[in-house]
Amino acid sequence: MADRLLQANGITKVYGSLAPTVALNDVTVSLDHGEFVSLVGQSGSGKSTLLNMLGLLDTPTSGEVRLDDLKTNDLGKRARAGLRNRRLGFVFQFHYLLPEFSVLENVLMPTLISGDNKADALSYGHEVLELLGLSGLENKSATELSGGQKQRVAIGRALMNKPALVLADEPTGNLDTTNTDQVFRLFRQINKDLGTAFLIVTHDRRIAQQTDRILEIQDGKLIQDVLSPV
């Protein structure tokens, strides 16, 4: 299709070699440009697992990984790490904010590694702390906000390199009620908006239920791949 964005095909990973763990087994499945997907399954289900794979932050032992229809596992490390760079975004249950840095240099800290122009990056590290609320607190230190506000920053950085897809890792695992929420609007406002892809690895039903689309993996098959009832 000439909307794919991301193809994973029969992709395996097995962990050790005297007693080897399988952590997916055989998972084939697509993201498309745009797409707002929420994965869900029992904690050691195979989740983080098969995000890391995608991600391109592990290579499977089996099957392959395409982005931009680009296979993936042929590359090496450093190319592979250029095109995560690129094209994707993270973001964690845990912001990883660095504290001895302001809030718009943390959001700014993959612009300032990869070199690009420092002008346009702080115009639209600027633009990005408006879309997430956060203007007014550009010079805060990352240790003078709270926990709702460091997600947004962790947020922002993973938009800083305008990623065509965005990786979440239960990023609300650490929240309350009140800010899930929030940060679950800002993720919606950005798929819109930016037209960014989502894919958000959580344990919440209730927030999985409200994306477009549920993938459900356990003991590391892929067993659903539904359109949310929402």
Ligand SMILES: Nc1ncnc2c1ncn2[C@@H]1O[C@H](COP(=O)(O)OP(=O)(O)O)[C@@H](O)[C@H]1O
The other form holds:
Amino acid sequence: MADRLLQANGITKVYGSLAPTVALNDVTVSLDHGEFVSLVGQSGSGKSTLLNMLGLLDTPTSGEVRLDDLKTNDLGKRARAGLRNRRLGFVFQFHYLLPEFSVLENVLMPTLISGDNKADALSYGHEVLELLGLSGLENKSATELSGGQKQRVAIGRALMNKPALVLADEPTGNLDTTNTDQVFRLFRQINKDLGTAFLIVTHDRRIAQQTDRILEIQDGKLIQDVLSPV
Ligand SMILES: Nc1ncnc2c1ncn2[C@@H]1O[C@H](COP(=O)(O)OP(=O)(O)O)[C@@H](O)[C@H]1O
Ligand SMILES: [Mg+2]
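Could I see the form predicted in complex with this ligand next, after the form predicted on its own?
Up next: the whole complex, starting with the chain shown before.
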């Protein structure tokens, strides 16, 4: 299917061998280009594990993950990392900004690593900062920012390589309601303006209900996959 971005077939993830934990149990799910989806479930239900599998950060015990119709299970570590850097962006609960670098340098970090054209990266970096309402803060140290601003810089960093999909694991978990709403509005705007697909892990039902599709996981099983009523 032309619109298919990501396809996971029968993914099972077992952690440990002496006292094994089945974190994911035969999960099949797919994401199309440009979708705006949330993933909900109780603490310990397997949300982060699923995100890590779909984001090629970890490999399943069994089952396959296809990205751009490529069987990622067959790829070596380095090829998987390359695919991840080119196609995916990540936002976590904690921002992981580098404190000794400026806002602009933090946003540009992925392009410094991938060795892109410097002038193009710089101009796109400014564009991204503007989109996130961070213009004027380019030269500030990351430590001088508020919590909401830091998370927006982290979002900017995730966008630098123009990912087809952003995977966000409880991205507003450390933010108050005002900043939560702002981050969420930005996700939606990026989704509309750039066509970026989003998979957002949240335990906030109010947030989940504003996405186009809700996945729910319980004890490692996908128990719901529904389009939101508009
Ligand atoms: N690295 C790990 N090693 C062992 N068990 C893990 C590991 N990561 C997660 N788990 C276990 O897998 C289950 C699912 O965890 P997780 O995916 O983090 O859930 P959630 O993100 O929904 O809170 C939990 O029982 C958790 O304790
Ligand atoms: Mg988690």
